[in-house]
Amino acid sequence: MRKSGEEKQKPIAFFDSGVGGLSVLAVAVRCLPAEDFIYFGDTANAPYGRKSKAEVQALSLQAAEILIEHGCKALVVACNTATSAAVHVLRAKLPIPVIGMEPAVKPALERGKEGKILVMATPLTLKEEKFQNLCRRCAVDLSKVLLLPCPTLVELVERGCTEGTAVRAELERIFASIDTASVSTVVLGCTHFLFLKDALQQVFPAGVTFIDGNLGTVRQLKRVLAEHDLLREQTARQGKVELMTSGGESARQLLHRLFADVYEKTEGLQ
């Protein structure tokens, strides 16, 4: 069904439990230019990876609901964990077009590397039946997978501590019982987890590759957008993007700071 040219101008939105979407949604502004964006980062409850199934769903529909009353076409679930948690109860509420996300597994097993894939993530989300799902349909040898629960990583980047002492430290201690030679793939499962790919890359062997689900993400938002003829005419307009937290001026201000930061490193990108 055509849509109207005032439904094509609404925004669209992302959210987050804190800062970790703002990586999905910098690929987006790059690919999507003349769109509108809004971004709700909910740092007030960050982090969701240690909270319960039924909070990162309340806390989900919460962020929704504010997101629905700025007038937005369509919601991506820039956060791992809430997708797990929550994206099935936000298609069923919401009336408009939900994308979540899910760890690029698919992606690193295509590359047929020999070596380990780890899987790096919150506690929640590689718990959840979502990512059980998401081994058995990619038809995953278990023994050639590590999954490793990063939950004060995603704490490190919501202080806005993405180097340094701190994350060598935690790093460091996250990685004492892995063997990182024997590892070829990493799977930044977390959005969280982009903020820290240049300190990472200094845990692991040369010749590491790391696979994040941030263009795939955006890649189907936009078929989503095209099926329910939602896309924005491409223009030479450059669309706004809007960045709204539920923390204090603080967390506004890193929120600045690291769609800044990410969204430079995105130059080029299509």
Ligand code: DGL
Second form
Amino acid sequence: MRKSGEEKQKPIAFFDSGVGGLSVLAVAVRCLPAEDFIYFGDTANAPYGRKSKAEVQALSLQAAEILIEHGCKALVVACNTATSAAVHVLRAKLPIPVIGMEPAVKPALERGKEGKILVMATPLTLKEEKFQNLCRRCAVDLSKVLLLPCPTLVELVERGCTEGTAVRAELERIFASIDTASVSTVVLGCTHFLFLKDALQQVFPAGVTFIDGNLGTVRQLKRVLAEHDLLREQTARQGKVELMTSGGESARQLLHRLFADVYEKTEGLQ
Ligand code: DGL
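Requested next: the structure of the form predicted in complex with the named molecule (the form predicted alone having been shown above).
In what comes next, the whole complex appears, and the chain from above leads the way.
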């Protein structure tokens, strides 16, 4: 269906429990430079990964309503946890296309590397039916896959800690019982973990592949916008990015700092 020019001019909305989804937003801004974006980090309620499914559904709906009030043409759930708990509810209730994300288990399997695949995500993502279905669909051989819930890493990133002593100590604690030499592929199944990628690479032997779902999610966003005739003309114009948080001034500053960092790291992507 052809859409009016006015509809196409609306921003694309993103939300996450906090800063994690900025890693997806950065890829989207690179790949869709003419679009405007609006981001909501639900810092006041982060983290989502230790909450119940019902709580995450309620918070996701609340976040989506805030973004819809601002007027947006599509919603990206830039959070694996919120997607697993709430994407079906959002799709049923919202009048705009909703794009979710899931741990990149399929691309990890397709690489066909020897060795184990380690999936790092939140406790809620790993225990949800959506993830179990994904493993079934991909015919995952459970003897080849290690599932690692890492809620404390989300909390570190939410405090702005992405490197240094506290991060190294926590990674050491988490990986103490894991044979890192047996791992060939690490799936970053939580958008917060992108901010720890450099620190995580220090924990594993060289040659271990790190996979995330960010580019795949943005490609899906682009497909969905095109299907709904909602893509702007991709002129050289640089769109606007608005960052919002349910937290206070320090949360706002952290969003801006981490977005600048992660946007710089995506240079060259398109
Ligand atoms: N960034 C989120 C994810 O991708 C959730 C982190 C949390 O709030 O626990 O799963």
